[in-house]
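Here we start with a single chain on its own, the form predicted alone, put down as C-alpha cells.
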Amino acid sequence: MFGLKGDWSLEVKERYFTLQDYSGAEPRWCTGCGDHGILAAVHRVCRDSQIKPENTVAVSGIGCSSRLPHYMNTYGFHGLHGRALPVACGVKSRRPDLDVWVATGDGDCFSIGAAHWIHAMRYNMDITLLVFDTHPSGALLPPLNPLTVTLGVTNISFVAQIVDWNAPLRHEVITKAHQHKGTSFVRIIQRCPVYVESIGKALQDEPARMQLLTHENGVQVDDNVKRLFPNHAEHDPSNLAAALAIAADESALPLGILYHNPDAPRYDMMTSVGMEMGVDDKLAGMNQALDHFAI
C-alpha cells in the first residue's frame, strides 16, 4: 500500500508518573491511623524513582497493615496470615526485575510468620519490607526485640526504625531502604488511635524518649528535624556491633538506619541463574546432574 512505512514498530514515549498513577482505592484506615501516613511515603518513593506501575508488586499478609496493596495501583497480593514474606520471596525469585514492597504487621511479622521473617532477612533478597509495628511494648511475657533479633540473624544488609508522625524522616529512611539491593528490614512505630493510642500519644509527648542516629552513610535531616529531637547521636551504620549495642538499649527508641551493609551476598541473584534458558536445555542440564548419581 502506497503511504505507509514498512515498519509497523510502535514509538514508545517515556511516560512521566504522578502520585495518582500510584494510588489505588481509597483507603479505608480509620481517622488518625498511622497506616496514612506510610502509604502517602511508599506513594511519594514510588512517584520520586519513576517506577512502572506495571513493574511494582505489594504483598502482605493479615491485619490493617496488610490492606496497603488495595491502596496501590499496582499488582498486588493479599496472603495468609503471617505468610507475606515467603509469597514475595517467590515473587523475586522468579521475577527478579519486578520491584517487591511488604507490607506487614508486628502479629503478622514476628509472631505467626516469624520463621519466614528470620529466613527472609537471611535470604536477603531485593524486597523493601516495612513492618507496622501498633504494639511496641509486647505482650504478658517479655517481648522480642526486632531490632535485636533482625540485627543477629546471618546476612542481614538493611535494618532501620522509624516513627510514622515525623514526615522527613520518615520519608528518607523508606527512600533509602528502597534504594538499597537487599532486604530493607524497616520497623515502623504506628500510631493506632483504637486500640493502643496511649503507646503512639506518649513517643509523641515525650521526645526524649527517643534518639536520632545520623551519619553521612546513614540519614541525614535537616536541623529542624534534628531539632524535635532531644537526643542524636551519630552512628555509623556499618558497624554492626555498635548497631546491636544501640538496639539493646532500652533507655531511648533508636531511630534511623541501624545497620547498612550493601555487599551482603542476595539469594534472587542465585535463584535468577538460568533463567534465560529453554526448557530442553534445563531438561538436559539436569539429567547431566543427575547422571552423577547414577549406578
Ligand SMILES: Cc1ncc(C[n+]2csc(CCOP(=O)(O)OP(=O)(O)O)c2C)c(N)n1
Contents of the next structure:
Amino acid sequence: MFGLKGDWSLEVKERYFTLQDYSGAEPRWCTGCGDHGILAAVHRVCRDSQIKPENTVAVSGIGCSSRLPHYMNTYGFHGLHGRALPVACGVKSRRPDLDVWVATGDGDCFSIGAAHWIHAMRYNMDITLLVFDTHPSGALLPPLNPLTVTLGVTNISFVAQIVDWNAPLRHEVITKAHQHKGTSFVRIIQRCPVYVESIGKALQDEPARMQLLTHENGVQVDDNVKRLFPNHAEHDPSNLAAALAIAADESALPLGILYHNPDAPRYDMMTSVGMEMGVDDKLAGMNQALDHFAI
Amino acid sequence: MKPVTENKQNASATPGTDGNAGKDIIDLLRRFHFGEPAATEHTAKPAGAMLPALLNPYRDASTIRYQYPLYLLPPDGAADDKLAKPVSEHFSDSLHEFAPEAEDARILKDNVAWLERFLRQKLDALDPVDANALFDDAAKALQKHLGLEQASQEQLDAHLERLKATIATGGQFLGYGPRVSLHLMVHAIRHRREHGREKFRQLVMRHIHGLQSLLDVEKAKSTGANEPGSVKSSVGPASRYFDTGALSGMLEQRTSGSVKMSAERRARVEHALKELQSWQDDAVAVRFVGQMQDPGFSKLPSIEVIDSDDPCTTAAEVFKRDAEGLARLFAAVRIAALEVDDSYDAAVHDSWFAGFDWQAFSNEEMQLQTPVVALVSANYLACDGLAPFSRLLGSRLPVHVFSWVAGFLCALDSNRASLHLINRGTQSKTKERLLDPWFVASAALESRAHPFILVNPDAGDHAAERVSFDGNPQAEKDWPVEKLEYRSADGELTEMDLVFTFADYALLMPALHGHFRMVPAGFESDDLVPVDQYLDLEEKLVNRQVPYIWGIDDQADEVGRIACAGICVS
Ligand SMILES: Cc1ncc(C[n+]2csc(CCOP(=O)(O)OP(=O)(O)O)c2C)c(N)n1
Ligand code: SF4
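Please supply the corresponding structure for the form predicted in complex with the ligand (the preceding block corresponds to the form predicted alone).
Below: every chain and molecule of the assembly, starting with the one above.
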C-alpha cells in the first residue's frame, strides 16, 4: 500500500555495536590457526544481530579453542576441561535473557566432556555451541562420529558442520545456528597448522572429499561458494533419517545444516518458570507440590 | 507488523447472530443507514482513534520509510526525470553504488535509517533546506549518537563524506508539509526555466553582436570613420605603436561602400538592439496570485506573491502584462535574426510584427515566460471564482490555477490554462494526529477520494487519449485491494483481501464519524455487505442491505465492522 518499497521499515538503532564492541583481548592463537576465522565470524554474527555485549556470555572449557571468551568483549567463563556445557546450561537456566555461546574443542566436548555433551543436547537450551574440531577423522581421541552421536540424541534440534576456511559458509551457518532457538550444535573442522597440519591440508587440497548440503530451509550460498565444493547435494534439514544417513556415510564430509527442528521443547523454558516469584511464593509452591505426597 | 485480531469476543453474548435480537440489530443499523435520528442515537459512534483496518500499521510514521523527505536536484539542466528523489532511495542507491558488498561501509549502512529519521525530524520546517548543510549536521549528530572508537569513527567519516559527495551543490531536502505542492511546483518551474534560459541568453548575445556589427559596417561607410580619432579607437591599444594620422590618410583612398542603410531599417535595427540590450533576466521564477495565508512563503527567493481577492482575473492581467514585455523582446529577437540574415521584408513583416503578441509565441518562447499561478480555494472555485475561472479557461491564457493540489509537469509544458487540485493531507478536527499527513494525503489517492486525473488537451484527438488515470494505485481495478493480516478468534494467523474505498478515507476524518456506527462485536448478518459490494448491488437490494467497512482503534487491536450512513455511499 502507498507504493511503499520492500525496505519500508525505518528501523533506527538507538544503540549500535560495531565489531570492535565485541572484540576483547588480542588473540594469542598461532598464526594460521583456524580459530582466528571462527572468532571473526562470532564477532560478525553478534554485530549483525546487534546483541548487547552486556547481555552476552561466552563459556568455554579447556584447550586452545577455549580461550575464545578472553577475546570477546562480553561476559565470559573460562571453565574446567570438559565442563563448558554444564556451566553454560547453568547460566542459561537462571538467566534465560542472556545470549549464551559455548566454545569447546573436540577433546573438551567429545572426550572428557562427552557425558555433558549428550545431556546438554537433550536439554536443548537456547545456546550456540561451537565445537572446534582439530581431529575430524577421530584419529587421536574418541573413536566416535560426533555427527551420528549428536543426531541420535533425543530432542536434538540443530546440527551443522562447517570448515573454518570458507568464510561465507561459516558466516551463514553460524548465523543460522545463532538464530535458532534451542541448542545449535556446530562442528567446525578447524585447521591446526602446528600439530595436525595434514588434516586441514588434505581437505583443502581435495575439496571433493567434502559434500556441501544446500536447501531452501538450510544453507543457501551463492554460486561462487558452490564452485569451491564440486560435490554438493540438496538436503532437507527437517529430515532426521536422511541427516543420519549422510552423517554415517564416511565417503564424504558433509558441510551445511544436517538437521533443524525449530519446535523441539527447550529446557530453559521450563527452568525459568516462576523466576519472578518471591521466596514466600516459592515456599508456598513447594509446599503445595509436596502436599501431593502427603498421606 | 503485529497482526490484529478479529473481534468475536461477544459473538455468543451478542443478542442475535440469529433470531429476533439479530433482526433487531440489523434493523437498527439499517435505520441508522437511512438517517433515522432515533437509530443514530441508539448506536455507537466509532472511537476517536478509529482507523480503517488497512491503515493500522501506519499509525507510527516514524518507523516507516516513505517518499519524504525528498532530495531536490539543483536545476543544472538535468533531465526532467531527475527533478527529485526520495532521500531514502537516493541514499540506498548511492550506497549500493559505492559500497556494493554487504560489509562495505557497514556502519553507515546499518545507521542510514538513523540519518533519514534525523533529516525527517529536522525538516519539519515548511521550506526546502540546503541539502549539503543539513547533511553535515546529520553526519555530526550521527557520530555523536554512535560514540564510536577512533578507527570506526574515521571509517564512518570517510563513508559519510562519500555519501555527501553524491549530493549536488545547490541540492535541497524537502520534508512533507502543507507547502510541499507549491515547493514542488516552484522546483519544477526552476528546472524548466534553466533548460531554456541559458540557450536564450546566448541567442540574445549573438543577436546583439549581429545587430551591432550591422551598425558598425554602416558607421564605417561614413567619412568620419576614417578620421585619425576613429581609426585610433577602432585599432585599440596597439594604435600607440603607429601613426594613426598616416593610416587615416591611407584609408581615405579605400572604398567604403556607397549604398547607405535606409533610415527605416536603421531605426528598426537600432530599436531591436536597444530592446535586446535592455533585457534583464527575470529573477522571479514564478508569480503567485491570490490570498497567501502563509506569509512566510512570499519571503522565499525567486517567488513573487501578488495579493488579490480575485486571483483568476488578476493572474490573467499579470500574465498579459508580462507577455507584453516579452512580446517586444521576442519581436526584437526575430527582427534581429531577419536583419542579420538581410531577409527582413517590410511588406510582409511590418504588419506581422505590428500585431505580434503572446498568441504568436513559439513553444520555446512560451516556456521563457515566468509562470503565473493563481492560488484559489476550492470554495472560491465553486462560488465567486467560477465566472473568472471560466473566463480564464476560455481565454486560453497559460495561467495555472492551483487549488491545494499534484502532478504538474505536463501542465508546465502546456501552453494552456491548467487547474491543479491538491490534497494536503489535513485531518479535520483532531486534537492529536492519527496519521502522518503524508499518509492521509496518500490515503485520499489510494481510496479514489482524490483520484489522480490528468486531462491534457494536447495528448491526442480523442477524449480517451486526453484523460489519464494512470497515476492511481491499481488503476485497472474499481478499488485497490490490499491484504490484511489478522489473528482469527481461534488464534490462527489469517489473511483477508480488503478493498480500500472513499468510505475508508472518510473514516480518517473524525468530523465525519457521525456517519459511521459500530456493528456489535461478533454480529453477523447476510444483510451487512462491504461497501464495494454494496455499490454493485442491484437496485432492489439497496434498500435492504447495510454497507460496512473494517476499522480498528488504537486500544483494542481488534478489527471490527463499521456500518456506513447512506450519505457516505450515495
Ligand atoms: C582435567 C584435565 N585433564 C587434562 C588436561 C590437559 N589438557 C589441556 S588442553 C587438553 C586438550 C584439549 O583439546 P581440545 O578440547 O580438542 O581443544 P583444542 O586445544 O584442540 O582447541 C588437555 C587434555 C586438563 N587441562 N584438565
Ligand atoms: S596449537 Fe593449533 S589449535 Fe592451538 S592455537 Fe596453535 S594452531 Fe591453533
